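What follows is a single chain, given as structure tokens, in the form predicted on its own.
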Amino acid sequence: MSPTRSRQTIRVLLVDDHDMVRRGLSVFLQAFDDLELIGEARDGFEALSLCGQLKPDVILMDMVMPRMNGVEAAGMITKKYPDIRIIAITSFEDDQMVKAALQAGATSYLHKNVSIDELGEAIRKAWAGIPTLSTEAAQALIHSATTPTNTGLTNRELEVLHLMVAGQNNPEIAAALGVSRSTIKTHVSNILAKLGVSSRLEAVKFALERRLFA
């Protein structure tokens, strides 16, 4: 067992762009003697920076945030800090978002209406490497509706969008598809234009809401 796992107090980082959500979760955490809130972040960029400074054991991570969403942040954090456990905590139970979060490295997936006792237990289990899925998230995985939407995207653009949903950035997508970064940048621009959105986050939300991928 590593030194991190041997500590009795579990160090928790909150990541959510809504102040009220962070405030509510922080109140929850104060109810447990074995859980310590060590910091808060408003998006994935802040979370990634704080991981190096604060070295949390468990991160409660919202999935839909500005600048860098939870899927992207989870993927980067688990690669750079493999000992940190991530719990995706969100209002969405879309099957694609659940899959994307877990594929990016999240240990667990909870709904924001989770009870205080369920939250505490999920954090302890995540710290021990034991996954927890909310009932809604489990149902989303089991009963997925996968009828695609006609988007006008080419097969390659769909491949790029799929990797965006999985939390990969342009260099990672370029490496996965064996093309240049500039080519991926062009594909992303075309995807945003065809979907009528203005950012990667909106494109990912579009794909998740319409369940474009199985």
Second form
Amino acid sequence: MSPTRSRQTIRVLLVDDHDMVRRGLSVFLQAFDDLELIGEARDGFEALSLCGQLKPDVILMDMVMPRMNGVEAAGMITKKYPDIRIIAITSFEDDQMVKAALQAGATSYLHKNVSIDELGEAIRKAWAGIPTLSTEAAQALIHSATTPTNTGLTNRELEVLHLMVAGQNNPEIAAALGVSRSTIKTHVSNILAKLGVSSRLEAVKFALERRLFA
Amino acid sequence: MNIPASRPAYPLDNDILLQGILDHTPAFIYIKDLQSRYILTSRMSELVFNIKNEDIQGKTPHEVLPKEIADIFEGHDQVVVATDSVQEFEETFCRPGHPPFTLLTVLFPLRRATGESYAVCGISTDITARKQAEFAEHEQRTLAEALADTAATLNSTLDINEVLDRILTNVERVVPHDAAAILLVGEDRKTAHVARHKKRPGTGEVQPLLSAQIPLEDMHRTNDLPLWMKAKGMEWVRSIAGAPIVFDDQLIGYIYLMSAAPNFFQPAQIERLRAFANQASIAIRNARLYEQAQELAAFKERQRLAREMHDAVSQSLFSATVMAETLPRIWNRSPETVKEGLVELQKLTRGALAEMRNLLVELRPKALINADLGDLIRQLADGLAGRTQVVVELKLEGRRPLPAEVQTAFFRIAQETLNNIVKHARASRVLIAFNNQPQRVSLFIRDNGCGFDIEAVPPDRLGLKILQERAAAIGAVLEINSQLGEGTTLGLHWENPQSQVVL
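Alternative state: the form predicted in complex with its partner chain, after the form predicted on its own:
Every chain and every other molecule in the complex is listed next, the one we just looked at coming first.
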């Protein structure tokens, strides 16, 4: 299909649940003669149905959206329309999401601090099949590849912490894992020490903040 | 064996016969003259009082028995002599250093043929074992009832103080004492303080303990009086009983009972106290789990809100940046777009600023109480206008401080309603009217969005139930009207009870 890729304008579909972001990006597309806005969608569902009608070249898509999020939508769109290139663009710093989006078939991953020239260039490159990663996304990938949990917790300690997050107390955790209460006590104090916190509640907060079990 | 109808032919010595019967009966039988001197006693006296028969005869109880016992015996003798009739007594004897024992005694006068009484006869059965069994059964029942009552309280309330007070009341039924206190170990794990206390009316004070920070190592000393019990004003305490409250193998407190009598508490009573300490542990555990769950829920909620708002601000600023970068480049090409863009840019930045302030309100709840409610609602409206294409019309009237809970409820209801509009309504216009008058405060929010079928939406969806609860909590009236395709209106009205009192 490469001959069609030599066409002059790149047809772009915007997908974002924030009205203002779509508004800003639609203005941005007017600044470049080779980029053309062909439609807007406010969630993954709308994007999926518009793809059939409009056949965009590139989709600029937010990741966190109601009804169907960007990762799910990317997976379905690339499966059904392999020629459509997807650029994920988000304001979230989330290691897991970068990986998930790329695995779902997104070509590029950008953060919402990108300049309009970088964004224009990323759209052209994506159209040609060349990925672009924002610095944050690249760091996130390296980070998630090198330090899986970054907490130093053993698998067993992670299990215990998970149950603590679920609101269980020591006897309940001991029963759930089939070990003695004193074993759990040791695990809990090791967890507190490794996370550098002084109470169970803080450990749970830590786990929630880092989204260890999200 | 057949007993012959007639007297046997061989002679009987009455005294020997009597002594023989007395010596082989399991009861303690005695005959005293009217001056309470023992004339005849069965051998049981040796077993009961450890005195030989021959040492008793001719003596009064006061001459051969300890005073506490003799007083009871002679007292009862006098009743029989005075009334000249048969009497039954339960005689319980408590002497320091001896186990208590109880006799069931029948006392009756012995009469001559003329009818006048010349002596008193007593037949006593030792019912100590039966009494002990009854007493133990009663104590067990009281303990079981007291524990069951506490357990019921445990299940019916999460108010820790209510449960601890109930524990103290129930301990009183089972282990008598003059005053009681429940101490809890502080966060520092080095000292404890009195969490709840109770005392019998008319007994010594516990006031001096209430403000005390008690060192942990001193708490365990229950054999002799711990130092903190010797505080000024606590001199009346002569003995204490204590049971540790343990939770997850960690000492979290103590129940103490105090008495003005020395050596007052028995080991069995301390054992019972432990049962209550265990219940206190469960109560404290429940309360702390509940608190933690509350705190955790609040923390999760704050985090969610902060994330949502941070997201909203980031989106607005990203859009503003993109526009600000783009507009100069299309200045000549499409001046109309540039003009519109500049208006939107202004709306975006103002919206972002409002969202930042809203975020601050979330992170610092005091800001929510101290600010004027009208200003807060303007902030919410600006935030909405900044992050959506919705045209927001705002009417504010009246500025006056409101009770914190009223202010919070109005703000949260407005915030939740506007969030609902963004998420669900797909509206292009929203009207927000807020009127803050001395007698009446009202909020009115109307959108022209898709609306919903109120009958079809379960009350817990869309957070409608929470809105109603928030309104009900301050005694306000909340009305929501909506129809599919017709938009939604919300009215919230609060009458100021203060102003009605003035009228």
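Numbering follows the first chain given and starts at 1. No experiment lies behind these values; they were computed from the predicted model shown. We call the rigid core whatever largest set of C-alpha positions still superposes within 1.5 Å between the two forms.
Trainee: With both forms fit on the core, is the shift of the CA atom of Asp19 between these two forms 2 Å or larger?
Mentor: No, the C-alpha position differs by under 2 Å between these two forms.
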